[in-house]
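Here we start with a single chain on its own, the form predicted alone, put down as structure tokens.
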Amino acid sequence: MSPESSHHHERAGAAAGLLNEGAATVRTYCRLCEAGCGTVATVERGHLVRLRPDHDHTVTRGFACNKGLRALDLHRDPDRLRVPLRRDGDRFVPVPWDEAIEEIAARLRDVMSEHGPRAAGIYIGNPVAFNALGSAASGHFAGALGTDRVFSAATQDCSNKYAVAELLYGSPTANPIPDLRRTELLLVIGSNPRVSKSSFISVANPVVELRRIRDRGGRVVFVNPVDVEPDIGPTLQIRPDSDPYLLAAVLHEIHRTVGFSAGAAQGTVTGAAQVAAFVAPYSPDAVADVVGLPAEVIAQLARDFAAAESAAIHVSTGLNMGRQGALAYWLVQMLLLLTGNLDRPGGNYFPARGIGARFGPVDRTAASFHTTRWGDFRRAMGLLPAALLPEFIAAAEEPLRALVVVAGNPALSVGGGPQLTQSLRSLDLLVTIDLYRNATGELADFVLPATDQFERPDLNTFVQGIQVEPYLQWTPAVVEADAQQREEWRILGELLQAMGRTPLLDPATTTDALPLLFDRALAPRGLDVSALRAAGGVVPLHEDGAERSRERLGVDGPLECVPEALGSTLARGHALFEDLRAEEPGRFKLVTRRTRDALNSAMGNLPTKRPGDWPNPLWMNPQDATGLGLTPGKRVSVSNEWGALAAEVQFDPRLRPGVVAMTHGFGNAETAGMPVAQRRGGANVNVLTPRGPGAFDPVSCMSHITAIPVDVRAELDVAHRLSAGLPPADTKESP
């Protein structure tokens, strides 16, 4: 063991002992996003008092973003949930853990006895992905109950990638990442790396990585309605919701000029002719008006991509969350595959991983779709469309009557607005397990306090297979919970035990449970949790690059470009192109906006010093605002067929004209359990998102949650409204 490793081992050991006197430093890592930046926590008398970047981390090298370091404020927030609560009329009262578990279990049994096992379900929030034991236990919980009613935040931001990866490569977690260190041309679609650090790629300080491409003579091209990083590379400011047709036009032009070539995959790919047939109608000239870019710009992008010695693509939530996230992501894979940039050094590849991907039989036929009263859809990762949550609750046959929400907030993150709120309120049993009594918790029968990332041991399982520099990291619990918080896997296990079902792990175990679940998965690497602990928590993995990445796929025989299950997606793509061509002029497209101080709704209760981020304004290009006679701070009504809200205008000249932006995760006017967020205000943008049948991508269950058509009008000032015989403007959201 190196002196550095020994030093880190001593620090981890000190943390495990939770020193009662003096101070100890504990090596840990952030679990807010895929970057997973290494941090060092200072513990005094059992309390976390400081958090700083880990400058000795062999991969993240001292980088940590503002959000990651603010996790300390979240940990210490006095408004965090610290004891179990039970609803008593319109208020919540503390309840002992044993009593809460027994009553919840009894009510679950009653619901399932009356309506069947599928009357119970689970909603899994985004933070669960970064919680190794919590993630495994959440999936096991549904299976142990005998229900397939599984909903997830993944259908709000990324299930299109799971669906396409499974159909093409044999596993939903087989998503090839760009070779940032060697690529000549990088295409970045729908990503804001400075603010969000990007998704489905694990790299510390992505902005620096992109600058390095520029500095060594490579090119970075962004595709985004927002001018993202002008000092790094140009942004092609497309019209929202048109990503599939830009990609189709690039493929069309490449096929027309130089033809398709699979490169390293030559001879192992079938269906290129079907791809060519799909993109045949989408020449640069044909799509220019829909995409909002000149045909020559599109053709030049195609020529540049085809001519580059190596070209790579990274796409994030801006592409995922439109109407056709699966089609767009499939076209990304076709562009890589049919230009020879899959498995090419400098292209996209499947990195080494410390825990192998799960491959199994994949039904790629049209029979893999489920026929329901709300339309046909194909589950990604076994998930149901969250956009149909109210429909499942209100169903006449096999209604969903009990829901356990783990680290999620569907009341604010799923489209539906007041209808969704009423649906959640109508459940026979609603239980939330979270750090706060959030907006969903305010509707719940029981609100159970979970530990945060500093109060549990963990392993970076989710990012295996998407790391630019592959490594494994284990962390101890930095501190013990300061009250009655419990780990999610223990809570779910206790509920199952109380129902007479078998938990994933014995919730009464007092030792680190990670080895019980993950030592076998680590064994092929010659590792186990004790080895990670002995190495100070971090073990780099040897990367053999793109040259051998195909061997990490679960595809038997040739790789099929157009599985039968994608047939309806392609047909839908043709139909929606005609819809876009026929769109009425003058309406705005609303896109989601990230902020530097907030992460979804998780940090909504923390104070901020950044003006403009709070409350939730409507961001507009000044050119659009001037045309409507609007000035910064002016109140406007934003509406469409799904709902309406009021917001203040702020200017952002980086936005493409015709595009407006708001941030999701607001709308806490009734969230008494988060008093800072409640006082802050801000509209819930998801009242404007489509819901119900047709509001999601059928092949992936991915919700349509960005690029939403809206109308914007100035609200009359109070004097004008009164003189016109109208009531004063309501300061709350419109219903």
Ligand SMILES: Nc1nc2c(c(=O)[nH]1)N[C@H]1C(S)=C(S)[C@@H](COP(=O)(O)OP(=O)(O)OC[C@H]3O[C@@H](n4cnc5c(=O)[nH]c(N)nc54)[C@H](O)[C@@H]3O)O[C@H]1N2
Second form
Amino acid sequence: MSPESSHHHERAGAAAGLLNEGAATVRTYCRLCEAGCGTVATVERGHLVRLRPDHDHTVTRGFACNKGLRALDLHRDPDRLRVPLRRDGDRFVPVPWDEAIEEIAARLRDVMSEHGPRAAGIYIGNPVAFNALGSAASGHFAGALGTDRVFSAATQDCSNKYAVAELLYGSPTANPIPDLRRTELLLVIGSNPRVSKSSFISVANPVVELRRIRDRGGRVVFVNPVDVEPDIGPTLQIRPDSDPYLLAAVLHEIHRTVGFSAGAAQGTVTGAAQVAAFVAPYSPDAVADVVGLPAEVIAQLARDFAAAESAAIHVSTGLNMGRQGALAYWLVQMLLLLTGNLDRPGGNYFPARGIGARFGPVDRTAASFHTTRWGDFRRAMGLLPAALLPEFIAAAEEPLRALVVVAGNPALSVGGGPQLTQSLRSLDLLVTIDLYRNATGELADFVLPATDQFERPDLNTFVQGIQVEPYLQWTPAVVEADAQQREEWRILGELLQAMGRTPLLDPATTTDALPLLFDRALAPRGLDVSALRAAGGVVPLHEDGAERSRERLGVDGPLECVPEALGSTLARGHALFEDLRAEEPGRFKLVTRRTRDALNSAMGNLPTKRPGDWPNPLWMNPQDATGLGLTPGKRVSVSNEWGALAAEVQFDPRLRPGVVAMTHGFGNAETAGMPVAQRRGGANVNVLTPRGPGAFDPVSCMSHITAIPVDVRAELDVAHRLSAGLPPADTKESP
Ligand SMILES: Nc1nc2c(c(=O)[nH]1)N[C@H]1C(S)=C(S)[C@@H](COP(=O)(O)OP(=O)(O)OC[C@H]3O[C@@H](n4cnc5c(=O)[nH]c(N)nc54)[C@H](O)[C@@H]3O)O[C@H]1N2
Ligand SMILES: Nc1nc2c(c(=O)[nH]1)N[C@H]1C(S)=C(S)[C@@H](COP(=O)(O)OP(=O)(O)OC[C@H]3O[C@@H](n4cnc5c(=O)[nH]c(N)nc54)[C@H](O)[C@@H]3O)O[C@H]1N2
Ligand code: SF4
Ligand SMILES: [Mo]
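Could the form predicted in complex with the named molecule be given as well, to go with the form predicted alone?
Once more the chain from above appears, this time first in line as the rest of the complex follows.
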């Protein structure tokens, strides 16, 4: 595909004479995170040579982060996969595409004829979300194979939201966003927007948006064990994993003082009395110790929320990844609904979307849970809990024996460490489709090279329904792949064809896949792919405002607050409160944390400016560290019943005492396919993450990833204990 010369001229570049004869700029957009920043790529002689923010983008307006612009380095990384590889003992050898496809298809067929169709599965990684064709093809692949063994990064990320949105609003993708531009009071729970740009909201520069709220006299309050943005607003530094009880106490207090809003009485919701009954035990006094905040602070939050002209809530992974992400997210929706803040200007609302949300029949009964030998769970978006991957693989009946991983890295992103590695290695067939031979690829039988964001056309489907300023964006492929990389939909389609199954689109005859798949979905907007293209890629959508967004989305009728399927979640919430109350004091809680230059595990092979640094230190409050005789740079062992790792300590006074934090996605000591990442060191924090039955929230399959109890010791102490024949851990240090 030849890049189109466009009128989006490289202003600075042109002035500096950087645009040579034959160079062209192509308008595209970043597909590393939800912000979806517009970018402009400069192509010279078929090569992508520069990437800059798109200053003419009507929505993202020239914003792009350092990580997004480094997508250029990812694109050009000499260690990227360029040809298909097949395992040959301990080595990987190049294999022609045709042979790879034939052999994988034959082995898939063998596995499935021996163990049944459910012996094959797919793991859909996070980057698939930002890949319109790849998403459609990944979902289709499982269906065409006739397997329901579908895993995805979503059960490490957000499946609690899918579950609750489906049960309350009828679609897993109906998640109301905060009306940032008008709200008087915004709660930001479990997010670090400066570093991550958050998730389930699409806004290019969230820090500026939040600052604007403050500047126009509104308030932003963070709920986080870390004082994330002291200059923008105060943080209620709660104890990790206690979000549901903070929210319950706020609802309790609102109910006790001013009552639930008129909406409950007017029949826009049913079941408000059941909500009141659930929150009845959780007065601010009753939860104060568990939440780790004075009762008066909680009561004040309730008063502020109820009294605000408008109040909105944004929730991200810090809340999702606790033990009760679904309960907490449900309480967020109750707080919005029962204070009249859903669909109120300045509250939360369902923004305009270029492609409609998918509504289908939803089973809201208790019978919607699956009974398995590892406990009951309910599948959101058809997903199985990734926390059970090893269990499915080792199962005596209907084991999972073949797994295709598309743009994912479960070996590092899912709890398990060496045990999970062993388990993935034990599969009869493991295939990865990726930009790199990553930690999971290192265990695979076949590693297939995928095109990256610059080598495929795309449509911003995933962010529809979460954009603060809604728009559709189409991008062409900016350049052709420089070697044998292929798009995921082609690879999966070829595999299916080789197995005698029907591909989503025929790879042999399809040249222009996007219109075939998406023109129909765009039609209600009066658009199609060629119209987007003709418009220069970006088409803003008229925003109708927060009012009545429910009806516009198609969520009509009174909302049932407590569908039967949530019954067990509420009961579990009561039980886990007792657990938290009874918790032994003194153990540290390990929480999640992201870093500027990393994107999960995906950018680990890029050289860093500070090569000597330990890439993912254990962050500690200096008070805690000094109490253990630790200074910055000291090596510690972090351990719990699930595993142990070594890390370097760094100080962060913004952490609540007793809370420690680490970034995931590191620990590539065995990843020869990513030599830069391999040399960098760092530890896989997910060796400490719970796994197996009990390690996920049954109503959503969402893994328990944050607020993990751990013990921290100076590594020397551990060495001494081991040499004295003692276990590394039996006494608990107190934070
Ligand atoms: N402890 C802990 N664990 C976590 C988290 C945490 O905060 N703490 N966060 C969780 C979250 S939110 C997520 S989303 C998951 C992520 O979980 P995963 O999706 O399993 O892992 P990633 O590290 O994002 O790996 C993405 C892979 O896709 C590849 N890739 C990038 N672009 C493309 C592409 O266009 N095509 C193809 N085929 N491959 C591509 C990258 O090279 C990389 O190998 O991790 C979760 N795990
Ligand atoms: N630089 C960078 N950007 C990224 C990514 C990345 O890896 N690096 N990953 C992308 C992905 S896949 C995602 S999903 C988004 C995620 O975006 P965010 O959800 O904003 O993720 P984090 O930056 O990890 O922020 C999570 C916050 O939750 C807090 N937290 C931890 N435990 C708890 C708890 O129990 N309760 C509460 N209330 N808070 C808690 C942490 O202190 C942290 O500040 O970021 C995306 N953007
Ligand atoms: S904020 Fe996200 S979408 Fe924007 S440039 Fe950075 S990584 Fe890309
Ligand atoms: Mo994520």
